[in-house]
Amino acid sequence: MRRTFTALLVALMLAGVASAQEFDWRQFEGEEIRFMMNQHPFTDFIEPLVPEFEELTGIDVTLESYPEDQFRQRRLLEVASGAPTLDGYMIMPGQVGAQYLGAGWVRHIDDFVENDSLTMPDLDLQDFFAGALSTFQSEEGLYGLPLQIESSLLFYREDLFEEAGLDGPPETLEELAEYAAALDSDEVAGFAMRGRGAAATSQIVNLLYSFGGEWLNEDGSSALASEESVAALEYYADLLRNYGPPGPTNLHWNEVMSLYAQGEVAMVFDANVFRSIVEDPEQAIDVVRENTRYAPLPAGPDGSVPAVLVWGLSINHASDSPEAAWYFIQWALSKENQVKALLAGVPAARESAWENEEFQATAPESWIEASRESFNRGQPNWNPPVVPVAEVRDAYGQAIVAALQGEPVEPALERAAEEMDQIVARTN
């Protein structure tokens, strides 16, 4: 796998020889392609951008957005009919990648990238963010280019730090407990993330595997009751009990946000777009707007190991042009249009979008640097990667409400991970 990947970036050096002037946008002049796409910040982005792409190549762009429940609705129909006239699609690999491939309803694009007469020389796989690019990447091989890229970031008051006697954000987290105790008071909670079962698996995640547990075991089998997942669990759950606002079950990532917007907690632990609460006056107070920081995920016993979350664009299994496709692909996600999607308001996944200038100088430095060095180090399972997501997140969600509930967490995770194998035994 990694030599395969290896081979592909070596290619693209060797392509990246040939001089921009050299490739030909027109060889598929005249042909017609369609992608389905989300009703997502990225689709405005691009949609005005189109006919610069159709006047670059020849090449005719449908583009459909719908609203999410329906976009994958609608998504999936297709390609599971397998017309030949859909030829892309916006496709998040954390909620369905292992349904997709596991159907083969993707067209991986290895061939395409190895062959410098269809790939542009300056697409530069290496710009992408690792954890971003990782998301697409399989046994088999590539299968699309991520579009977008989120993780989630400690934000944390200096100024309650200062006044505790704290220096800087904790590294570890061992640390990070520590620096709830001194931080918890009757006014202001010392930390909070969310607590509402199902939807706490997503933030939950980054614990499990800094911890060294996983989803899955190398059977396919549920990895819930392990060793390491036990001790995540039972970390998560004394500092939320220990130190969290009252009612933790009830915290999701609106409640949490709210109380940090409000002073009422002094670090939180969630998804680095929500940033923009923090900045809102409408929404967080001035001292917390003056005095937030941010910092990656503090490191657990396996390191620091945050989970990512990505949009990317792929080419449908059954499309009539492929080729026309992966052009709109690679014109779509190109250095100049991330930089500008950043500037718009979409997290790009591309590195190099991140050192422009212009960019910079509209974000905190410790924001920038928190989320780039997540997004390189993110691993892409923020979702368990398996058919039924949604079944075994609620299946998790019950240990984690009867954890911070106060019950013993082993016995809790194993009827969790009985249930999970339960329920992807009954999609097999």
The other form holds:
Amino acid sequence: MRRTFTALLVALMLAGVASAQEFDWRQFEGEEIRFMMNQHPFTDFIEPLVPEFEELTGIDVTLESYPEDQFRQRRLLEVASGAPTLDGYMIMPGQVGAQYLGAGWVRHIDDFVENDSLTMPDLDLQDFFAGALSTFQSEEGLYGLPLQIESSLLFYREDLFEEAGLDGPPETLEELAEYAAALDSDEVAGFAMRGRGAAATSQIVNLLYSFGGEWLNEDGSSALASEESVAALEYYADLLRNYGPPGPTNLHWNEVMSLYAQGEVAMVFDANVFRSIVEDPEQAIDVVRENTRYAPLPAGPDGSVPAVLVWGLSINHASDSPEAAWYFIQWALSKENQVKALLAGVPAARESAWENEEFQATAPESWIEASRESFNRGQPNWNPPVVPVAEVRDAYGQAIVAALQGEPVEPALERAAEEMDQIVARTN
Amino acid sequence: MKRASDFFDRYAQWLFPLPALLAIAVLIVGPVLANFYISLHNWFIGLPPTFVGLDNFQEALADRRFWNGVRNTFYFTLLAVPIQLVLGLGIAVLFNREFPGKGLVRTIILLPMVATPVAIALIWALMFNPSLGVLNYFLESLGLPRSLWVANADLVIPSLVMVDVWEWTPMIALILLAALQGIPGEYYEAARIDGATGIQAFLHITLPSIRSAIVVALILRTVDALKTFDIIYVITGGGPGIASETLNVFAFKTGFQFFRAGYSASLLIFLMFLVLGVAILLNLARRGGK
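Take the protein just shown as the form predicted on its own and give its structure as the form predicted in complex with the partner chain.
Below: every chain and molecule of the assembly, starting with the one above.
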């Protein structure tokens, strides 16, 4: 009697679950999924936690990780082959978004998000930084979720500012140039940022946007020769030529950061993650470590429009277990796991994680504030939104080097725009 | 049993080199043929290739970056190899004499050649840094003005040549030293008895005796210098702009960064014929001289 009662109760409960379409972690028990990952702090962080997910869901997860170059090649091969055994992968939309969307290699997830039985109740998409989520937004909808977000900031020396009688960080690009002039001396250069051709484009794009420029015109042709783009590059070249360290065409991020860490330059603009270099006593001299403050990108004629660099997780178009893959993504990027990721050193893409008190105690206030501001304002295309990203960056890079060598900016950009159109046409 | 050994005896001249021939076929001939095949296609890696015939070669001949690469390749080689040859000869002559601590000095001077090229390149890149590098520190302590080194478009190739000379002069010295040690001492004795000066002995005995060794060293180094990749790629990446972009570096970027496999393959075919042509010319010069 008692046993039948229990059985009845269980049956009733199951029926209830089924009819209300409630979210159930064990819905895909027994499925196997495979994700391809970049060897990245996030992967190091999530890998040991995977057994928790397996226990929770009964889904068997394999994470394969490779160093970045290899990772990108392998992902390309597997995704292009259409093999259903790959269920998901790490992806940087700013790098390959145009290519993967164009080829139909990502699975859009709106139908999952709208389905209450497939999406956990506290997913809370609004919690992701606006700049991070927007990178996964295409015309056809959402195609993944962000796992981390980076942006570039102004690093500056408060002690040198005080000496020069400057108050607070520059708020406009005009002010930035004035500050650089005031700080520049024989011992210390006023300002530095990347100048090494293609490597510099990821930073200059911040100026391009803030001057109102774009990568592409409405019709898909190159916008690099636009008035705004010319103004941005002229501004940049003047700044570096007049107040930068010697040989700006040589500057990659490690040159920029080591100059700053050694006290050779008063302000630099580069990725916020390089705080780790500035705070490392092995790499930075004391006066730099003690006096560095951070500020968001100063505003140009079109405001302060920083580009954000976002890594995330997407579902493979060919996956035969897309629902199980979606479960894994939700779990890996849950509020709880994003806090843990942030505490493990991964700049998490959820705003709520950044409010964690334990985290706030680990980073300078000005850095947290400036970073969050940039993340919310961020523009996703830190690269040209085309398939042949590297070659277009290289063409733009040639114009950057020409400008730094004192050549006229306009013809250099006209040539870059022309080359960019040819390059893009080749893959269409 | 007997038959088998007969078979081996009869075809020994084919059987012994067979493993080597197979290795060459698989590792060299195969890839070269595949490269030819790829060069006939327009292939953006990730998209399906399309056959385009000789279009890639035509495009290269009209590409300013291709010619820039050819020019830089020759500039680099023609500057680097003669310097290495002269210095290498000098070092070889020096080491051919006895002096205290010779073994130690010889080991030290050979070190650049055995170190890992990428590691060397990274260290030189640090030394070239215009603000933090040790080279400008030396210049300044000698009262000389700072230099931009590899950050200056005009100085970049001479600076890279400096690294190449530092790295590869020991190889030339080694080859020439071996040749020098093969010259019988009697020649010099006879010359001394006839009243020849040191310079005369050098010009009329030493140089002619090691002539073929010099040509061998020249061919080896020239072929290598034309293909130089590691130090250029690591130190400048072909920059500033394309000021130090050799054909090899350009082909690498085209293939592995820009993903244009077909065009990259055609560039490498140009490079192959260029290297082959120079090697044949040098070889002819050696035979013609005999």
